[in-house]
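The data below hold one chain only, encoded as structure tokens and taken in the form predicted on its own.
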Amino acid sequence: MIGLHNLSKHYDDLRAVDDVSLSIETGSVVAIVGTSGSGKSTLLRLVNRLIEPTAGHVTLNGQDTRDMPAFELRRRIGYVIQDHGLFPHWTVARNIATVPRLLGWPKDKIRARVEELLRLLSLDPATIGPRFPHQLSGGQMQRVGVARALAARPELLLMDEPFGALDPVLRGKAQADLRAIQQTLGSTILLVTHDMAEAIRLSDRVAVMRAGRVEQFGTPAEILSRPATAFVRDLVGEGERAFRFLSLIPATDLAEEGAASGQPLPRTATASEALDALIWQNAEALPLEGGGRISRAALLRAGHP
């Protein structure tokens, strides 16, 4: 459990973060979303004490982080930033091994951990490990940055706009990879993003920030169906609200008995993906792999929480 307790950071008259309290369950993903200047990145840096708070404190599994040496705290917290921050003169393998080496891990344990993470992130250790950052694609650098942050098995992973520099195709793949890795490792993640769709896709809970304060903290479904303020409603976007809500629902939850013609929907599809397929194929219903069907009427009903 990660606790943020009345956390504030003031710069003269500017309240960059203003009395923020959040509880982050172990093994969950929490997204902090808001417009530029809302305090998202400042809040993240307060968590690992890259900057010190004006007031309030953070607890990590019940321990007040003010009682920890800063270097120890940062070894317990992984940190991923948008430009990855890889050391350009070090190989990929050495970049990933940075914190384990500082912790004095045995060489064979470090080597095994580097190879394990590269494989987990769909990177070949023999091919990618010896390369330098400038020899990687943007997507590869992003995955190496995640691997480095995970190397010492941190209790918390902080991610500050980690996919912002990627093109839409790579961004979608990176998001899917992160969610799969999180579910495999059970990592606790605090993710900063300005993209509400990304927050909804990746997180268990969403904190919407404005002017240094949290306007709403809830599940993606709660944020979409019951926005607490006009600002949250505007950030969600009325025009995309139904599709975003459908993206939270597995298509199998809406399956009906009966047959239908057309390209079968995979059982992993979301309701929004199913509706997209129905529109594209101009169909009233489509078959579902393994039996049953998904109808347009059922999807339209589900899109109105």
Given for the second form:
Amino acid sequence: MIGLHNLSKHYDDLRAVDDVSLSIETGSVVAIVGTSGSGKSTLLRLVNRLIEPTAGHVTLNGQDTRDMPAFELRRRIGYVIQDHGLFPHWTVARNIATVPRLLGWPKDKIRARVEELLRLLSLDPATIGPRFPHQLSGGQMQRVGVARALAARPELLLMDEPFGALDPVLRGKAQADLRAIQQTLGSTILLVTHDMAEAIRLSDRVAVMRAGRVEQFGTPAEILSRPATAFVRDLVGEGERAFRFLSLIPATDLAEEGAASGQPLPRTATASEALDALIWQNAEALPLEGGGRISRAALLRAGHP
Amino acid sequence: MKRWPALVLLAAMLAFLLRPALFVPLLAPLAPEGAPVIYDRAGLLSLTLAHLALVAGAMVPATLVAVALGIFVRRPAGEAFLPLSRVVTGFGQTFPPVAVLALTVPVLGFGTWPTLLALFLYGLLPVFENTLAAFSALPPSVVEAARGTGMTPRQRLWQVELPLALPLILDGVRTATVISLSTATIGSVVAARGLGEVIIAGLTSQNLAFVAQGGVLVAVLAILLAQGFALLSARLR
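Please could you give me the other form, the form predicted in complex with its partner chain, since above is the form predicted on its own?
Once more the chain from above appears, this time first in line as the rest of the complex follows.
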């Protein structure tokens, strides 16, 4: 459990972060969403003390983070940034080994861990490991950045716009991969994004920030169905509310008995993907892989709280 | 970069240093009737080595001091000293080395020391300025990642910042070294051993062959060293 207690960061008259309290359950993903200048990146950097707060403090599994040297704290917290910040003079393997080396792990343990992480992120240890960052594609660099952050099994992973530099296709793939990895490892993640759809897709709880304050902190469903302020409503976007809501529901939840013709939907599909497929194929119902079907009526019923 | 011109130059220089007699026909037209064509009061090879040692003796400490100063003034503790450091290194470069010699000989005596000091002061600025530029040019995301992964300031410096800044710092060392190779010739005015001795002997005895061989040797050394540095910094990039 990570606790942010009344955190504030003031720069002269500017209140970049203003009395923010949040708690992040172990093993869950919290997304901080806001427009630029809302203080969301500052808030993230207060957690690993890249910035020291004006007031308030952070607890990491019950321990006050002010009680340890900042560099030790940072070795316990993974940090992923938009431009990935890979060390250009080190190979991929050496980059991933950064924190384990700082912690003085034995060499063979580091080597095994680097290999394990490269595999986890579907990078081939033999070909990608010895390469230098400039020899990688954008998507590969992003994954190496995540691998480096995960290397020493951090208690918390901080991600600042981790997919911001990727094109939409790669971004969708990277988001799905992150969710899968998070579920496999049970990582605790605090993620910053300006993209509400990304926040809804990836997180268990969303904190909406504006002018240094948290306007609403709730589950994606709560944010979508009961936006606390006009700002949150604007950010959710009224035009796509129903689709966002459907994207939270697994299609299998809406399955009913019976058969239907047409291209079967994968069992991992969300209700929003199911509706999209129905509209596109102009079908009343579509079969679900492995049995059952999903009807248009069920989807329309599910599309609002 | 083609390497053979530098290799040819190196071979020619070595041939001249080891078998100067071979070059007599080339230089004879420049020497007065009956005067020696090749400088003979000391071996050219030993003068060249002394010249290089003089430059190295000034450049190694100048580099260490300038890099250390450049790093220091970028730390929070040293920030206040940045303007002062700029003035001091700038002064070191603009104050004519001849004047440094004139001012220091009474204190340090004739010979190597005043020359070393003049070259040292002269070499500070290019290395210092390049160190500052190299550290400012570090990619912000890389510096941020170095902090974010939990490196201590010392680890950041040795493992990330210095290795990435090194090529640009080396460019500064190259500039300073090339300048100090030619500047070192004036050391002979105060009796420091070096190739300046050959040139000055040529001037006093109106023997153009001496001036030419001293001057060309210094120029060739400068070209070769510059090439060597360029090669090294290209390898580090």
